[in-house]
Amino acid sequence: MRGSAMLFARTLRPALFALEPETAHRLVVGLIRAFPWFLPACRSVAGPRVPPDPALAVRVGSLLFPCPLGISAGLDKNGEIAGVLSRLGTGFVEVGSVCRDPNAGHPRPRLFRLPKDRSLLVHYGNPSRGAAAVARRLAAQRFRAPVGVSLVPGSGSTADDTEGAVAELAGAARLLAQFADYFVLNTSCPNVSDVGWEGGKAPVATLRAWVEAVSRESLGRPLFLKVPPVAEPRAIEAILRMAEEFPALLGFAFNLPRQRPAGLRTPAAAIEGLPGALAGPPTAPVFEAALAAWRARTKGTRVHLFGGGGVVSAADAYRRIRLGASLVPVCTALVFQGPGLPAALNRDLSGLLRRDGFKSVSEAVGVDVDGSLSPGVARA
């Protein structure tokens, strides 16, 4: 265990978590606010701050990553630590997710810790405080890597009400376009009434209307689209046809599944009873599954892929990106793990595809996936 790994698994994190999970998150948010200097300066035990190997480095469409590793949306709902959290030696920041108007969620407790599975239920249901908000707050900040808006309907989040999601997402791509480098559309959040993805089916009109909308609001920003891990070919190509008809649109995120996985080490006695989603390594599966589905019918197009989900080392980074990920958020891990984590991971990362042969973290994307361009998606 390296040195910032053992400071936060002998002190702080025995310290967080002895305090209820939500009250621990907003306590080290508003510390990191008041304080930017002490992530950076935990990470730091770990040795001087390192640039990432620029075998590391990559590109999608207009948009340079320094690195494949990055921060998923749900750590900074409301863009107050990004700037901070962009000093750790990621690749990119997600905020969010973000609502235009100001958005109370579900009630507390919302957020429960599994310690065995190295896992969290998340039952959150989109808390926001509003578009307005989060863009005086990253208007104030400084980033050292692409800053990612997660955005989603708030009041208009199913699938009866597509022209209120609609006004919502294009009036919260207005607000924040001018300090956003990318916006995901979060089209599946798992907590809330979901906007058509019923048996595996894809929703297509109501995507299609979604990227519309915030298109026109985007200042020409790149777009992803944050969907289930689905891996029926039917749903993806129809996802993937519609995708052609958006220059911006560049590629897909997975969100988290709606089901449990099977085989947790946690009691089932012990969150019975309680709501959420869950997030952690038990999840891998689902994703590496969903993955490599999507890899078979985007391989050689325009298209990219976020492959997070689970991923709690440089191993199962690594795996990933061969799957066919571009780029790697995490998130749960850093609860347990700490914020010397990103820094961590790309150090062994370059070391993988080092000792693989490989010259760029793009020549590694996909390589394990024995794909067929799908009829009609165009190429880079």
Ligand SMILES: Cc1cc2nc3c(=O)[nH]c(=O)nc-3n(C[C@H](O)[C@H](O)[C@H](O)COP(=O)(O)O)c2cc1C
The other form holds:
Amino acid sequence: MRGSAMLFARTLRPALFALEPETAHRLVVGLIRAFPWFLPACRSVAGPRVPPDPALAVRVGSLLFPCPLGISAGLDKNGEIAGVLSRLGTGFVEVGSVCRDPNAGHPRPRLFRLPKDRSLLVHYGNPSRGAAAVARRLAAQRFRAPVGVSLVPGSGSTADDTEGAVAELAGAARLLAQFADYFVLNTSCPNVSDVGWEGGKAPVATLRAWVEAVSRESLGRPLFLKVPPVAEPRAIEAILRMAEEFPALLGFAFNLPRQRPAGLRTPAAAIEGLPGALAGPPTAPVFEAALAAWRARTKGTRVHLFGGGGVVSAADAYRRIRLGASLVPVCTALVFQGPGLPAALNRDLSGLLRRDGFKSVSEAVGVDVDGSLSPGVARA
Ligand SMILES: Cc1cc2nc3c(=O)[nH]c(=O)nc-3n(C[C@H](O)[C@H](O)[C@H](O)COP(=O)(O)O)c2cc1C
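Switching from the form predicted on its own: structure of the form predicted in complex with the named molecule?
Now the complete complex, all chains and molecules, led by this one.
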């Protein structure tokens, strides 16, 4: 374990894990806001700042990411600490998910730790201070890496209220467009009502309406859709046909599956009756299968894939890149391994690329899937 990870595991983590999970999360955000120099200082104590390896830079449309490992939505829901997070050697920071209007989300408790599985059960239900508040906060910060803003309709407007959802998303995009390098539309939050993904189907008409509305309001900002980790060819192909209509729609990310994976180390009795979707390493096979299935259909197109979900090491991240990911977001692993993680993974990734003779990340994207007739999940 590296210096900063060891320090985190021995000191901060036990103190934070003694608190109720959401209380700990709020405390961390509050402390970072109060002492914005603290995390970047820890990073420099842990080791000298290494200039980013140019081989790690990733271009996605008009966006240039300094490195592929970044932070996904959920950690900075209200855009309070994205500036600090962007100074930790991260390739990008995703803020949100943000609703247009303030939204309470589900009642607490709505976040649970499963330490034996290094996982979390997430049942937030999209709490948000609202797009105007997030815009004010983003306006007051500076960033060292691209900042994406994840948008979601409030919990009231879902499957049966497409018009309400469209109006909310458009309103949020209008308020935030100046402050976002790109937008991600969260089309599949696993703990609010489904917009039509059930049964492996793709709610193409709803997605089209959402993308249309946000594209009109987003000042041409690149757009990504966060979809469930579906691997059904017909669903993927229908979404990709729809994507061709929108030049600003550059790619896809994957949200947590609604079903919990089998084979957890945590005894079933400990989580029986607890709500929420599971996030963490046990979900990795589902994300890898989805990523490979999407790559098999997007190779050679302008579509890029975010390959997160259960990533805890540079080897995991490298495997995702080889399965088709241009960018690799992490979320749960930061809670268990601390804020030095993205920088450490980016550094170790350089070594893995060099070991295998790749001169850049983009050379490695998809090599384990491209050319195979039926994409499997190959090991790097
Ligand atoms: C505490 C928590 C909150 C999350 N909140 C959001 C959210 O608001 N919007 C979203 O699109 N994804 C959210 N996610 C999903 C993550 O962005 C990520 O896609 C997912 O957790 C898989 O990555 P991981 O295994 O690295 O956590 C959340 C995840 C966690 C653990």
